[in-house]
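Given as structure tokens, the chain that follows is alone and in the form predicted alone.
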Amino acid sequence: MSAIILLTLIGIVFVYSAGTYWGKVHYGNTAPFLFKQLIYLGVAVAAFYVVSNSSLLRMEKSWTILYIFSLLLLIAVLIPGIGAVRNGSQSWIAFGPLSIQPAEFAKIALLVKLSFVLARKKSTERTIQLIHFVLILLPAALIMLQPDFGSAFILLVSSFALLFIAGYPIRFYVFLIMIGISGLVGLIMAAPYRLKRIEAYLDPWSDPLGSGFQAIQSLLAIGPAGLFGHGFGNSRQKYLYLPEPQNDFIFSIIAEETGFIGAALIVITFAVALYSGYALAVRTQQLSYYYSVAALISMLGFQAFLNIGVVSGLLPVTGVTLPFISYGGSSLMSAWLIVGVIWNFTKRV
């Protein structure tokens, strides 16, 4: 828990630092993102308290209801007038100045529901395997319709990691890789901007003012930072070079201001949190709880790896937040909800 609290506090501090100039230009205030993030944190901690102490969430029926409700939200977000479009994706439901991203909560509901199903059914039965895939593909398809490739990718990878933990054979993953390559080709053909992202990943300087812009600006933030960085609040790339630096690319600002030492601290803290989570998972008293905790921790770890890989140029650009650190209510609340579920399932260990 201490690692999670540390990551959250680091997030609060650097949401302020990264968003000062963006906030000043767009809102006339240097701290609008800080104030909102503090509100989001209060709501997230309250949600954590409720979830971590709810006996209802230890029953599969509750997660069946939550899974169905998450599907309804994913359908609602696609309806014009309900779903809000941001950065080309209709992924949000707005309530005045606030909004939620249903995909963040659908991922949690899916993984826990699937964990309960895997714990009570043998995965070798063909009919049961079909149920597993239907559970996974329904929310994944709805998320892709938004389209939100990053969230769908995290959902699929986390789900198949759970199937691996539950004992699916290796040959299944060989087949899955072949299907995945075919699906990737299809997605690129359906939306050519994804091909541009791959081209920008291979050579961002081929289009420095277009598809390669974010990758280049992120590297310009991280590269010159050295061992200790430029100092807190002294980022150069947050001055409208890196778009919305308090969101997906906040790790770039942290690395720019604190250098290799600060960036390494973030990675180590995530590693400690993941190790602690897996240690709790293996000590749980029920198989469904073990699957749930292992799957949720794996999702957090993969999302953190994906975000850091993107901002450091190791992976193609995709819209994925850094858990506990990036600005955003849905991102912060879903991360703390995951901690709440893990705490609920393991606090008797």
Given for the second form:
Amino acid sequence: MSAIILLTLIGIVFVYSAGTYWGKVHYGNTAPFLFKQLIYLGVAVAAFYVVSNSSLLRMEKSWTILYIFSLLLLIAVLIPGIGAVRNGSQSWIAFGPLSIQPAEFAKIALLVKLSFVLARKKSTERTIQLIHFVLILLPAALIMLQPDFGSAFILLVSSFALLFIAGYPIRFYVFLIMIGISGLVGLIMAAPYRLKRIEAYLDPWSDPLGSGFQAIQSLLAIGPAGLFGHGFGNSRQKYLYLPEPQNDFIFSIIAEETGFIGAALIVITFAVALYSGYALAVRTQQLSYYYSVAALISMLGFQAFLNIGVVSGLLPVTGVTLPFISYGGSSLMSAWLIVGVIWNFTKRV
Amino acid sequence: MWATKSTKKRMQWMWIVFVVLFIMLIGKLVHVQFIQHDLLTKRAEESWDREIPVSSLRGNIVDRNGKLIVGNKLAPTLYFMPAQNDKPLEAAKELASILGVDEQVLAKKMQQKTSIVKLAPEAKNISKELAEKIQQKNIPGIYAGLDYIRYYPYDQLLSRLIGFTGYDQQGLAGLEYQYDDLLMGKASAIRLFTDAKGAALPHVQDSWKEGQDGATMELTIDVDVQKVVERELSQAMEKYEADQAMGIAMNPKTGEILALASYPTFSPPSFSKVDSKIYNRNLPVWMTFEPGSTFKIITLSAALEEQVVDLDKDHFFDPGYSMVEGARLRCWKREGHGSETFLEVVQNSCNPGFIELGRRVGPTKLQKYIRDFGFGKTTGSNMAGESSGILFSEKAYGPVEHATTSFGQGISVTPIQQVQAVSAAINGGTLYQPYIVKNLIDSNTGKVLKSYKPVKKRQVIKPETSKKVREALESVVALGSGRNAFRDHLRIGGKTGTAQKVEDGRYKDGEYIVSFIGFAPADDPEIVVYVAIDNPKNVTQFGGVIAAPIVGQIIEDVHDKVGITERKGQLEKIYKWGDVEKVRVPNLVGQTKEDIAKLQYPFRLEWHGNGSKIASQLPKADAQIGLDGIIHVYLEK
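After the form predicted alone, can we look at the form predicted together with its partner chain?
Let us now look at the entire complex, which starts with that chain.
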């Protein structure tokens, strides 16, 4: 828990630092993101409080409803007029000044619902397995339609991690990897912009102003920082070199200002959070809770890995936020909701 | 209890997967932040850089006394940052009117969407006054970068040695090119902090990136000596309508080159107006040709060192030719010099006499001396484009080759090699490597970065032999074929040379290179001066007539600058010959023009009519005329 609070604090501080100039140029205000992020945090903590104490959420029925509700939201977001397009993906639904990303909530609903289903029946039966896959693939397909490859990927990987923990046979994963590879090829063929991202990943310098731009700007932030970084507030790349530095690429700015030490510290903090998550999972009183906690904490881990992997050039560019740290209401909210659910399920009643 | 062993185990596996993944992240961070650190820093700086370059000063080139030969003068260049001016068209208009350049061109450049535009060539190296005027207009986004161009206080002086610089002050030819690394400074810059779009960040301090001025290059050249040499050569160029002229003045005791000149020459800022051969060829080190009689000094030195001749006592009879393996090698004086001492052989530059000297030394030893005197190899003067010349290979070196080599024909050498060799012959016998760069000095601290000292290559002949060579050569000037170089009390010694030009391995008809190598004073030489005039016209093509007076004049004009005081005990010009300033006119009738030119008469000849065969002459053969007299020669076909 303290690891998560630390991450959130780091997030607040760097959303301010990274977003200052971007905010000034684009919104005429040096701290628009900090201000909003503090509001989001307030809402998120309130949501955490509600979720962690709700006895309703300890029942499977509630999650069935939430799962169906999130599917409806995912459909709604695809309807023009309701869903808003940002950066080429129709992933947001606006409620007045705030906007939410249904996919963020669908991921939670799916994982918990799936956990309940897994806990109830023997998972070796084919028909039961079929149900599992339908549960997973429905939201995944809807998210893919937006298209939001990052969220869909997280959702799939977390689900498969859950199935793995629930005792799916190893040969299934061998099969899955093969499916994954062919699926990747299919995805690339379906949307050519992804191929560009892969190209940019393999050699970002081949097209430094086009597809490799973000990857390069990120590396130019991280690389020169060295061991100690340029010091807090001294990032150069946040001056419009790195687009939306308070968002997906906030880790670059953190690494730029605090160097390898700061960057490694964040990775280690995530590892600590992950470890305590798994430790908490063992303390749950039901198999369904155990699965849920393990799945949700794994999801946070994958998300952190994917984000930092992208930012440091280990993985091709995918739009995944860094949990607790990146700017954005949905991202922060969903992270805290996850913590709330974990908190709720690990309580000894 | 819900938890089975297997589900717990699966979760442990998950944890291990994450540990591996996170270690990969840390590994990647190490890779990016440490291994790629320098590369990425360089690239990041390139991407951040908004620099207004401030040219550092290119190193000055000065002479041995610190006199400026090449310097710099201020000529700013304008830069424009489009992000800081939202009315580029107006700015372009205003600028164009001040600079007097095409407004459209400027406007096009200033509307580019880049961070910084160098307004070149329209506003490159503009005058200081113009830059100040523009600065006063306060046009947003316009910056004047300090920039310099080369400044030549003596205009053409030394240009074929020094070369010139290009558009960005990079050395393109000559010493400027050769020593570009050291002369070129590192540009300073005002580093502006801007965001990615080029807008200034007011709260961040702009910084100053310190560059470094180029090193000052101090030459061994003495500008005063150089000026005299160039004046004399340019006069000769004009007077004789020569193709080319070259000269070297060197301190024989150190190898320091005091003057080095080539003609025709050019003004460095307008190098593009002349043929590239002019600025690419530094004649005194590049050009190779048959040395002719100046080479006899080498044969003489060898003969004296080997003690195979006593100049005063040994006599030689010159019948006008010498037979070598059935080949008749003629003396310039067809009827021969008759009986003469070997000193007179030297004074008369008598070819058969030198063939005899060469014969006495022997082919192997003569070859050794020639190589010891530095021929056949570049001198190591460290001037670009130096040639090594051509000697006979050992296989091809037969008796005829040995004979012609003895009087300087059939081989090919550079002027600098001759100066190097003759310096050794007269300085006491030590071969010094000629050099032209004395010091390279850090312009800011005055620290000497690189210093060149005299390099003794070897002792070629004994000091006593060298003394004899000096005396013999002094007598050539006082009494023999070099008498046009005589200057009272300066004790000049020297030797004339005339060589037919070779093109594609064959002698070129009627084209000669006349030369003279002189030194002074004969008792303790301070300077060696070599002058060669390529293809002089309107005059007899003899070194004694054309080149000797030039060398005499140069030595007379520079003697006080190189520390030569008037000497006593000189060999009086009239001492031996008395009034024999008059000599008998040789018989020229029946010979061809070419024959005569080859034979190196000390007289001035004036040619009349067309053709190659000589029909008659005035005065007639055997008449007496003064040494300055003119023989009129009438040609027929």
